[in-house]
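The chain below stands alone, shown as structure tokens; this is the form predicted on its own.
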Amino acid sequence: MKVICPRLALAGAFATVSGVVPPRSPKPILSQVKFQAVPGEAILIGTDSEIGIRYELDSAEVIQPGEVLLPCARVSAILRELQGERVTIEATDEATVIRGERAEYRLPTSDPAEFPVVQGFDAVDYHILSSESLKKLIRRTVFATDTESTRYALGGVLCELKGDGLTLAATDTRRLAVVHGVCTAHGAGAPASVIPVIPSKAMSQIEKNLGTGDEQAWVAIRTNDVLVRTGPVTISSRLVEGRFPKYQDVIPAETPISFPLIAGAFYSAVRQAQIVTSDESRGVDFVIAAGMMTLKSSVAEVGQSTVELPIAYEGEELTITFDPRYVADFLKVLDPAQTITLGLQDSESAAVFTTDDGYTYVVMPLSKDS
């Protein structure tokens, strides 16, 4: 095998697939990146056996087709340090040689036939939406997953694809994030019998590789896995086992108390109040009164804080206690200028934040003795 690649393009492709390569694994072969040279392009593949990434590098000049395994950490360091515009990778049965400008590295070879299969995007039934839109939907939900839960479904994001609609939902039982978007079905779409939950790690990798502008993302949900293609990158992942909670039941049907807030100003107030909290005492009292919201926190060994935020509210006074981290997680994924609506029932029931672009976030309050 012999391939000549633009150095910067190869380094970028290698960095993309190495994002899923485990730094430590009982299977040493998973610390490798598979490099395939086929007519017209080079394909780089990385996997941790659960999530796989394929990168199609069409700027490669394939002189002799073939495939080789490259040690991820070592080759990443080589590509960072090499000089010149082009890199040559040449592999034989004895060694793999990587050449740059006035530098050459000779590495041992491993049998690429032993590398796990990571398939490309071969689906005929899938949905299409803009990469920018999918990126925003993932950012608005993935933070609400619970990666440490023994209930595996809570460690992923529910992905419902129906016709021209996409719904993502995530929860750790203390808060719930639900967001709706639009898409276009190609073929039969997703199987009706599958309620897919995609691991949060896979969702983070997908979000990281999604572009902006007019780029499209293709999403294929199948019985046991999901495929997402965007540009030269295809990400595959097994689905999470387990049943996702009926999230619709968590969203309050009515919120007799409601008023608008500006995300940026509210986020600033929450961050200020969060300063005077501790690991043992995280609660902040949100005192809602006519014309003013006052955020109060008090920790014996830390101190006290009072932060005021003018609001458009004229009802009776109400105090509800939140863990400010959960409120801040929601606010930081929004445009600071965006208007949100806070809906409440009382001081002990779930609060619901909504936006005018299909985003709902539910937070459970803390008990008074938290």
The other form holds:
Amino acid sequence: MKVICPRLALAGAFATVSGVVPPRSPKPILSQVKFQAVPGEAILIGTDSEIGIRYELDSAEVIQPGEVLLPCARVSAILRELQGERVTIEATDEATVIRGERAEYRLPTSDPAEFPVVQGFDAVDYHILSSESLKKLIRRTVFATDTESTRYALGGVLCELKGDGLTLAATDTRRLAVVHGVCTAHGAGAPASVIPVIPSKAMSQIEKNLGTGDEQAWVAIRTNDVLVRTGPVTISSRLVEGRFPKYQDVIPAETPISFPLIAGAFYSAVRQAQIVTSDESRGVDFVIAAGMMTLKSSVAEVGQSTVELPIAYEGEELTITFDPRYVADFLKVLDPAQTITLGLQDSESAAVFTTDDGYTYVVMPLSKDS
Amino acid sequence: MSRIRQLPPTIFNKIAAGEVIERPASVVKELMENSVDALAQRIDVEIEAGGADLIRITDDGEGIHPDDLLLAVSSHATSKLETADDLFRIRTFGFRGEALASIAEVSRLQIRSRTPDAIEGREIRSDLGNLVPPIPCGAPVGTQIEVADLFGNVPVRRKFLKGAATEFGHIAEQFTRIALAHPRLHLALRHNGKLVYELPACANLLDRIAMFFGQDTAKKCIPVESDLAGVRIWGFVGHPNLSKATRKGQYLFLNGRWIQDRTLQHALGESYRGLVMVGRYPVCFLFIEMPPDLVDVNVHPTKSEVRFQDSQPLYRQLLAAIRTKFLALDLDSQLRMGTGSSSAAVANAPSVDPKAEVVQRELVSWARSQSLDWSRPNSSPGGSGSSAHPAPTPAAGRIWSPRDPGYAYLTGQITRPDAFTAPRDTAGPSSGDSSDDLSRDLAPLTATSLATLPAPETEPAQFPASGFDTADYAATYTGTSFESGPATSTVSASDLTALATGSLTSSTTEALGSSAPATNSAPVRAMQVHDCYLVVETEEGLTVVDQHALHERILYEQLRNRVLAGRLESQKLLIPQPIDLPAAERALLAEQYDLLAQLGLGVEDFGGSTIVVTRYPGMLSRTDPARIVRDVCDLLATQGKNVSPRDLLDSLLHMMACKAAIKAGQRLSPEEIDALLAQRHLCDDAHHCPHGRPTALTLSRNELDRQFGRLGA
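Now that the form predicted on its own has been shown, please provide the structure of the form predicted in complex with the partner chain.
Below is the entire complex, every chain and molecule, led by the chain shown above.
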């Protein structure tokens, strides 16, 4: 095998793929990146056996097709340090040679046939949306997953594709994030029998690789796995097994108390109040009164705090206690200028935050009575 | 002078009732066993108010012959024995002929029965011992027995009964035992008219297990089977992570009869050594089938204890069966790993849960090291003569840091004081092998093989009294108190801990008598070894402290102060989490809902044996709520009704402290070590962390001098 690549493009592709390669693994082959040269392009593949990334590098000049395994950490360092415009990768039976302008590395070869198969984007039924909006949808849900739960489905994001819309939902049973987006369908939708829960680790990986431009993202959900393609990158992941809770049921239908807030200002107030909390005593009282919301926290041995925030509310006074981190998680992913609506029922029931762009966040209060 | 006289039947039946019929659950057990003995296919059990008001058991068995009804309720009358010799080959559950007579004496009993060839049924009643002669009645084939107003004429006993939920918990447990032993029976249990269990006949035990303990448990059951010299052991043992805080998950059945047996429990514990923490017990559903003449079941009125003619072969067979199984798991996993890396299909196939894989690997490496140890003495029968082996000090010393040869030698001494190992023939010859196996990462598991591999074939009497407390040791082996022996109260984490506890505690007691523990006033000179223990010089000698246990203890004290000062927060759940519990545990928990609510743990009934957690203590936000509830259940099971809010809070705090504390394997800076040791006094009054592991060991100056031959010089 012999390939000549532009150095920067190759280094970029390698960095993308190595994002999923486990630093330590009981299976040494997983700490390698598969480099595949086919006529017209080079394909880089990395996987941790659950998530796989393929990068199709079409700027590579393939002189002789073939495939080789490259030790991820070592080659990352080589590509970072090499100089010159171009890098030549040549594999023989004895060794893999990486050559830059004034340096040459010979690395031992191992058998590429042992490397697990990572799917390319071969789906015929898929949905298309802009990569920017997919990125936003993922950022708004993935934080609410619970990867340590014994209910494995909570460790992923539910991804429902329907016709020209998609809904992502994630919950750790204390709070729930649901967000709707638009997309266009190509071919048939996802198989109806599948409950498509995508592991949060895969979601984060997908989010990381999505650009903010107008680039398109192609999403295909199949019986056992999900494929997401943007530009030259295809990420595949197996789906989480298990039942996702019926999230629609826990969103309160009506909230008698409701008022608007500016995300940035509210976030700032919550962060200020959060300073005086501890692991054992995390509650912050949100006192909602006419014209003013007061955030009060008080922890023995830590101290007390009072933070005020003017609000457009004219009703009865109500105090509700939240773990401020749950509120902050939500506010953090919003545009500071965005207006949100806080809906409350009473001090013991779920609170609902909504935005005007299809984002709903439900959080359960802390109860302090004993 | 009072004269000796023969007691009338009503009195001796009452006396017998005292031991046979202890509580409503005993009635249920005796009557269900009668039904099984009567070849019933279906048994319905109905309970009112925990069994104190009514117990009704209906079966479709062969019935009682009309002429025998009166005999059935008189004592020492049974259909199950004919000659005295039968007593030594009992194939039925009952045989003493006491149960019905005893029940008749202390309750309002009604028996209706019809044999298949009779045209009508017969009914007999007994009102607190006053028999009403049999009268004809209509009845289906089989027997229906109603026991109402139990202990109506024994007010003390009646008062002694616990709440309906607790008593029903006991009944459910008895029901569970019989249901597990007889998967082919159709069984139903109702309480106050509500159906608790309806178990259709099923072909295999696993289905029953799933029915009682949930699919999760059933999926983690590992089948075990062994057939040796007419003794068959079969059933399921639980995956190590199913372990419980009590032995309640251990179901042992001998010829279909639920039994408790210290020897077998110990064998089970040994076979899991290193896989479950000390203080946790593996789960099992094991059936032993052996010729009835090899075992005496006539030991205790309730027959839950038996005497084996020779328990040692059984001990070894059980141990071997489970270990062989763990080794077999090894083959499976290797196979999977081999194909895993080459085959293309793997990427698509749902991959094995990595955690499970890790556990399996640990299991395998542990089982390997164990099998080495244990196969040796077994292969050479009469192993008691094999104690002549080279002193293994260098090998044992190698585990320790080579930086400090003094420590290495010291450990050698701690690990193998001659008086301690010499008489122990099984541990002796194996020590060389297992030390070789001790690679650093496997140390936590394999090291235990050095520690306390029991010598089942060695009689306690063979232990000479030198060097350690024989009485304590004998107790450990005969099984009168497994937990009390210092050598067994250790944990897999450390060979040092394991062995040193045994030798140190005993030798200190011997050499020093009641010597005072280390004082805090002395300037601290400490070093960290293996990133796990702190070795501290004290005035009396040196102390080895488990850094995790110490930090956990310190955090616990801090947390408790903070929690007592403030309000308890509880995080409500948006989506309540359902948890399946066995009926007995659910019943226990049901009585404590209010108490749990005070602590911020909201639990509600969900129907059947399922409960839901609606909120949980905010300070435990990193812990799975289901785990909290299960641990609380275990606590309630061990402490019964007397558990106080304080105890429960304590256990929650311990859980939290344990999670937050530094772990073994964490390197500490000298400043951190000083800060930790500054609060060492907290450890002095608690020699064990909540998991039952010792927190600190002391090696006295005297002991050091003795080991180096300086004593009396």
